[in-house]
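So this first bit is one chain, no partners, the form predicted in complex with its partner chain, shown in structure tokens.
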Amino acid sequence: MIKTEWTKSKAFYDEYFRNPNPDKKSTHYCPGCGHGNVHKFMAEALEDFGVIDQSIIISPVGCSVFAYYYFDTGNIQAAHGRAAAVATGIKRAHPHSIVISYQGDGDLAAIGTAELIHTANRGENITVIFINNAIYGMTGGQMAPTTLLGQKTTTSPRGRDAANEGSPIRVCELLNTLDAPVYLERVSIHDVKSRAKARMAVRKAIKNQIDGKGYSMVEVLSPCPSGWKMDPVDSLKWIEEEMMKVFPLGVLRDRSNEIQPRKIEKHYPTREEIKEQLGLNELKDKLYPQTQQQQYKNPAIKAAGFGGQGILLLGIGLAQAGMMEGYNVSWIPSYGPEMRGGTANCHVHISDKIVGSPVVSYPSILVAMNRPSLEKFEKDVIPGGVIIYDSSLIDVKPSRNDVEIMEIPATKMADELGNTRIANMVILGALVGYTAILNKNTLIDTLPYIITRQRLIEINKKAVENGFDFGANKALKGCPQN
């Protein structure tokens, strides 16, 4: 029969103090429970290895739920399923301390299988310890992914049939597919001998933590004598005779020795670095002076196209540039309704004004670089706006008399320039260059924020540059009203 009166570790508390149980000196669980024989190989182990106060134990949901009644190490209780995960996130918070994520079967492999299996394949430097009792001990006996063939449990109550509730999962097993964990063991705890295993098995695991070898776990076949309705004798039997067969002893994996220890040390940046690496520092003070006229004043801008013609990219431009002279600007893509039909488009805000709705309905520019958005929004234009579009592309006029309409062969002189993607770029400095609502010299200053590739900058400037002669040369002519 297993003890449960314990030869106190250091790893344990004289006085199991949170307990609500008037005697601080037993636990919790029934009298020949398995539980509490882990508990004292884990304490035994943090004590000899000098690790106790650095270690922090992950109580699950499950008859180990008051597991941090009895450690005396840093304790956190994880909601049911989730102690792997929880376990994950203390470790990367704190990697110098020592996790042991303790878990039942129910926790473990049925609720929590996703955070069992990719903690393994993650290969956390943690210490999982997996208490296999084929049943559900807490919630009164009921059946457990790992309950076999034919037992009895208050869910299965005619035996587990493999037709209805599938066969029981072999764990370790199931994680010795995967390729980071370190060290995967079966052990039980039904005699001295395998109880001396079991022992060997948990230092083990836990001592592979501590040399940051990586994913440990050790599976522990363990006695719910209250859960199975046995007697504790019959119960030590019962895992020889009945769950070995099914669960086989030994180590499935062991690669303690061939690893390479990972030290993981802690980088604490300094103020300066957070601002280069979020690259606030590139980030330029100097402000463009603003010379917007009064006809086109804090224009609202709206630019359609295909998707692939860097509509977006036009809007973005047009932001930067804004941003770069003090005024308020907002841009958002295509949004609801507007992103059906094939016309990907942008509304853009550059204004001296708090900017209320970033949406632009009524736009007083419109770029249409494809006809469908030529038409879709050529009607939404306010009076006196302004139409630009792609003569190149679009082989209809609008036919607005109330707007001044700018027609540029934009993808024509982006050919001309060498790269039909640039028509965007060439429109860009068209609308600037006609309207005058920015600088030249800002919207030349912008291309290195918008454009990514550096090689491109050049061609790009060039594009911007013919566009905005093009655009300030209309302007001087007067465009026509239809």
Partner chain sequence: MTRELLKGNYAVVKGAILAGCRLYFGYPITPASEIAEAASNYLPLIGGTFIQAESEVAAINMLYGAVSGGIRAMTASSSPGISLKQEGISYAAGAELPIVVVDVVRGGPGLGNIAPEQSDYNQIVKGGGHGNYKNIVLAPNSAQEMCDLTRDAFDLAFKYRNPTFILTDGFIGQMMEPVSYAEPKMEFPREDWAVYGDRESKRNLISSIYLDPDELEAHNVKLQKKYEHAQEKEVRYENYHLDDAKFVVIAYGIVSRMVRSAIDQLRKEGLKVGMLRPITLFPFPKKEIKEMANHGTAFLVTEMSNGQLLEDVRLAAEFKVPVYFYNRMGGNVPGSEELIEQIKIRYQQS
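Whichever C-alpha set is largest while still superposing within 1.5 Å between the two forms counts as the rigid core. Residue numbers count along the first chain shown, from 1. As the structure is a computational prediction, the values presented were derived from the model and not from experiment. First, how it differs from the form predicted alone.
Annotation: Cα of residue 364 displaced by at least 2 Å between these two forms, core superposition. Relative to the superposed core, residue 444 undergoes a C-alpha shift of no less than 2 Å between these two forms.
With the core superposed, residue 50 shows a C-alpha displacement below 2 Å between these two forms.
Got the form predicted in complex with its partner chain; could you also share the form predicted alone?
Shown next is a single chain and nothing more.
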């Protein structure tokens, strides 16, 4: 006797332990919601193709985010609208993974429009599952880019008006104007026959990625009874009677059989190629000797101050000099929208080891060029670390007594040289003079690479030299702990 046993796909968790609801066995979507159907199609495909363990689902803000409750795959939540961009990064970093961008219309066709179009235009080898329910389902039933003309929502209470809100956006048709997409199809899940077609479309979109064919997107007309204020049965009829008039079903493009599989070839650049790309061959094709002392070895540096003080340039100078001495370096900025007067800081690593992250949460060296920066970041400096601050502008002393502290009247020294704006170079020199994490000659030879105006190189050189001498003298005398 043949017995068929229907079980839940292995692509789902046995128990939905991430779901905060007490019931860990059931999904939480509203009655009649279409997400569960599409989840089932995706899970079956991933299991049948044997790619569960190499699959990563990217989901942004909206009901789509709850996919991570249920899928026993890799899951990454993206910021609103950014799923396609995140999927691109993940696919390029892990080209053998199966990356699915799972998005709703309020996300994909509104705040995510730019990411959607450019990802498709590049022909990224990913799969996009687009849930079109013509409304913002999660956040209160507002009008979406796909809301129908005349459809009432919380933000279009009299119905969508083309003269006021524009017409619904047909995403598949929009992407069909591009050259790169391989497969675009719009399906529905309003009846059994349509669900069968939707299931096959989802499978095809995933299989295309497995075969290296390129960009595939399936748009699914899906019910949202809660957002539409309908019972589940009526919501299915509404898809057939209203949505399909505006969003006709069918395959808009299918070049799957024409496209040859992409060859994934990783390129590992040689040291010579890296030097050529970074312009290091101009430095007589050799690196400067490394000089780091054990006490300050492999520093994690945070420099902070006001926008306009040259904080970011200071960090770039450190990173460039470190690179010229053959260290692994990283530099990452953080600044406000103001060009002048806003907050600015940067993170720098100079290490003989591989740098795992460019972020410096707990600096071994802190440079503070204004009082707010000193007060904000001094608590983060590791015990035994170094705080360097501009005493010309900061009228308080650091409160730490377990770190080395070097105060330097950097702005005053810069003013004496004729330009207060080179205080950052004074501090750059002082930092290196005090800690000897880099060679003085390296700093000097770094300047033409970071100072764009050649006429300013000489005064910046003087600033670095004066700062270096100041820091070196402090090191000889021994900076006190506060």
